[in-house]
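Here you get one chain, nothing else, as structure tokens; it is the form predicted alone.
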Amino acid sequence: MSSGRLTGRSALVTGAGSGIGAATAEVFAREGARVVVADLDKAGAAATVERIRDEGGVAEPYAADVSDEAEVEALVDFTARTFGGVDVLQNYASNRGVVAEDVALAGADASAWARQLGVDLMGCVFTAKYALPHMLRRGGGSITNASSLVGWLPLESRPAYATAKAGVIGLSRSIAVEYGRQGIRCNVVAPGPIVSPGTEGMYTAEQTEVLAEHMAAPRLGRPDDVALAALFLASPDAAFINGHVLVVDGGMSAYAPMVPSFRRLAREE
């Protein structure tokens, strides 16, 4: 149920096109926010936007690459125009399409790097550079950037993902100190697996298992599970907190490795 906690808020959200962007965007509005839905994926934008506008919120579809400044510069400027201005601005947008090319990093391909630090983190910088000065404007505004639990507890894979995500928190907690006595929050959401649509092929059956596993909680996250965090950062019930790192991972982080090890051996005695 709706407790209108974003009433009056004007939102752009990247990555909303699916996954935990889309959730994110449908949850905001239903409370009450008007939202951009931005996402390099048209089609998916507007599917988003159509869900929410069957449910009676306010969206707004918007094709954009978050790892072109230009294209970030028009995005802002489009919700500033559409809405009135920017308070909240929320980035999932990430770069799926360079999994296979992000290996060990003896193997690193340059190219895959630039794709992924160029729509994970400096997708992040382009957003926030164009929305601060309308969020100054307005006396304030709250920014949420999706990190992940690998920016602090890598794969065996990926290096250029965990950077990325690493870099997030970096850059959020600067935003937190640099501009948050002018009204400015900068939070990040920090989620362990999830799954969703974009994620589903990513993993094998097996793997799937061993996540599980890994679990302190009864089942893998759903997206719903994150945008609920970020609608926490985004109201006014966070108010007072600013370039902090909420991990939304089913207490996968809370506990010594070993544990699922232990539990197997308990169930094979």
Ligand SMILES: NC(=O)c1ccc[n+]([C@@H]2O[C@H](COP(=O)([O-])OP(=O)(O)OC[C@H]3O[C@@H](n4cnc5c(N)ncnc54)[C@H](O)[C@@H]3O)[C@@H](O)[C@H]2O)c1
Given for the second form:
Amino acid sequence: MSSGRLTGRSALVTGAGSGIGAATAEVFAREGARVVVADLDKAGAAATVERIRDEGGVAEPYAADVSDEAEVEALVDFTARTFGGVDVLQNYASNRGVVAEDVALAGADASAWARQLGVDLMGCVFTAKYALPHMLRRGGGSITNASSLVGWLPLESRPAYATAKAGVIGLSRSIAVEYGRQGIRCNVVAPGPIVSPGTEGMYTAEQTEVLAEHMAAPRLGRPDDVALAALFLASPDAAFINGHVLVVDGGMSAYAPMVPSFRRLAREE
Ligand SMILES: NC(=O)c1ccc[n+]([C@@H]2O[C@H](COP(=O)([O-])OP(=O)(O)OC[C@H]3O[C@@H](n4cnc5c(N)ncnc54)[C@H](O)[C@@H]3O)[C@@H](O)[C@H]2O)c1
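The form predicted alone done, now the form predicted together with the ligand:
Whole complex next, starting from this chain.
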């Protein structure tokens, strides 16, 4: 069901060839936005665009590496030329290829850190840098960047990922403060565990069970859960919301750490 909340808007979604980014591009197109579906993975971007067009939506695929400033400049330029401007920017690109190298800090590898920060953080910097002038020209715009629960509740491993995702919050709030009076809103979605191609194989069956145990919800998350939160933030309904971090985690961060143990003890009594 669409209520046309983004009708007439030109949207750029990065990481839109898979998972949450793809779901966001689809939801936004359903709500009337014309969407540039950007991803390093050309085939993934093309598949998302095909699904959008099958539903009668308007979208164009674009292959770009968001960690490369010149490629991002060309991507934003393409969006502005194709759809007449840039009103909405959504950043979901994430470098999953670094996972195995993102180890405890004593073994930190500078190249792995650079690649993680390059995509997950600098991708947000570059896209905003080039999209902001277009938004300002039209009197405003909305940016949403993907952080993660891991940005402030780190797992035992993946310090570079946690740092990138914490940085996304600082960056987004800086943009909100710096440009808010000129009509720019910049918010953050911070997902908990969402079942997506990006998390496939990341957790063992036992670990998935532990995750489920820590949900204040009957299931793990789905890409649409985040896409619909992002839709709210990008829509006029959120006109007075800026610099906000919207946690989409099925209540996971509301959990006191001892609750699952208490539950287990209660079952054993
Ligand atoms: N899935 C989760 O549990 C979860 C939890 C918290 C935060 N997040 C964040 O949400 C976002 C989306 O997650 P997802 O699970 O849908 O991921 P995903 O791996 O399914 O999709 C990420 C996309 O980013 C693209 N990408 C990678 N490097 C790129 C680059 N250099 N330039 C352009 N595109 C590039 C990939 O090709 C892929 O299509 C990410 O930022 C992720 O960190 C996800």
